[in-house]
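First comes one chain, alone, set out as structure tokens in the form predicted on its own.
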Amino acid sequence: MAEIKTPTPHIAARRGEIAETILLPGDPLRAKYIADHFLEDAVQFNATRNMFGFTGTYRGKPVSVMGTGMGCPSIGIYSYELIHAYGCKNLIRVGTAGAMQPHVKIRDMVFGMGACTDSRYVRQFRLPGDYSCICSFGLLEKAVAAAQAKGLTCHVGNILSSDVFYNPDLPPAGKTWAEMGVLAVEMEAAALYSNAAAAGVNALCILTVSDSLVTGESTTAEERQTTFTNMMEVALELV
């Protein structure tokens, strides 16, 4: 594969000011929320189309954070940017997801072991089949470990990266996701998954729980963007 220039087409950075590890939250809000309130000496390495990225320290390692925006093809964009273009090897994406089992609730986090898709992104790949899109398990042992320290209620296991925000209101044609144990729906972890396998990298999906697809709760946007910060933290404790 030939070597992208840099900056890239999405990414203003020059080779060598990302980090090795990077979060990856999709509101570009969020990336600065987290380079503001907990990392050391933070530059700003990214603007374009206002997809803020920075890279500082957390207790003294390199660490960068950059939003993906929303949805597979976006975050499939950044990440493989970020993958070949600036050789980052940690790849954690943190995020938002709606959950889709009665015991999974508001704020809890969610760890994706895999992440099931109604995307087509997966299919670039040309397998002769369907491709399980999982987390490298070196970081999810890190990060449950880290939420038990801190003595966080987190849940493990499958998770749902939709194409779609807003469902129709159609019957099922079967089985449904919660019906075969998925905790909660979010729409980039599958792309991130099959990107990072494709180049041999690693990558993970921490969520916090946003909203119920059982009870109807929710939390506002403001929320979203400054207060999910246990999730930050764990993310963190992966540098």
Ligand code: HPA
Second form
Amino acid sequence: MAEIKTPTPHIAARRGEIAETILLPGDPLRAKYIADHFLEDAVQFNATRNMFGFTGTYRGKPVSVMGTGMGCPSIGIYSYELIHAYGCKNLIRVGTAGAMQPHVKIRDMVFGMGACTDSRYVRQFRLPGDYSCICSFGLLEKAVAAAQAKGLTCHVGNILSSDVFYNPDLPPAGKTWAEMGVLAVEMEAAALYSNAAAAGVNALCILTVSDSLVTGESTTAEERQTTFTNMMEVALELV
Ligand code: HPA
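Okay, that is the form predicted on its own; can I get the form predicted in complex with the ligand now?
Complete assembly follows, chain above in first position.
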């Protein structure tokens, strides 16, 4: 694995200041919220571009948390540096998604077993076909067990990492993602999963459904907070 020098262009930490397990919300203020409310003895390691990152402990175990920004290019940069410069081994995205199936309700959790994508990010690996971006089975198994133990509804399956949030509603050329069983849409998992696979490390994307493309419903700010706390309880079981 190619190692890159620290500090990197986007992360101001020195090697050793970031834990092997890192939680990755899209929003850097979410990272600060997680550090303040869920971690002990959290120390900030990054503020470059206000992409806040912290390392602390959870039940005595070291864990870091850092924002990724939105989209495959942004999480692609941060996850690459976290893996290759800082030695991160377990990268867990915690985010929101839009439901694409009627049985996936707002407030539910979705674990991305696979991530389809309309992004060109994965093409960098120049594979002779379409790569299946998949999560770490070990992390997924633990996340499912944690959600079940807490009585939380979770769906496990394919998600779509799309480059386009404001998607023009064009008729598809062939099948729709929903017709292929894709559960929900977000914007980052495919880049995270392919970077992790290329480096031989573990990744998982845990989502709460913030809105439904099927019904047009969306969660209130209060509901987003509650579902976020549920998702964090699952994510922290992976530390
Ligand atoms: N699209 C992409 N990302 C999202 C969405 C969506 O509808 N909802 C939450 N994250």
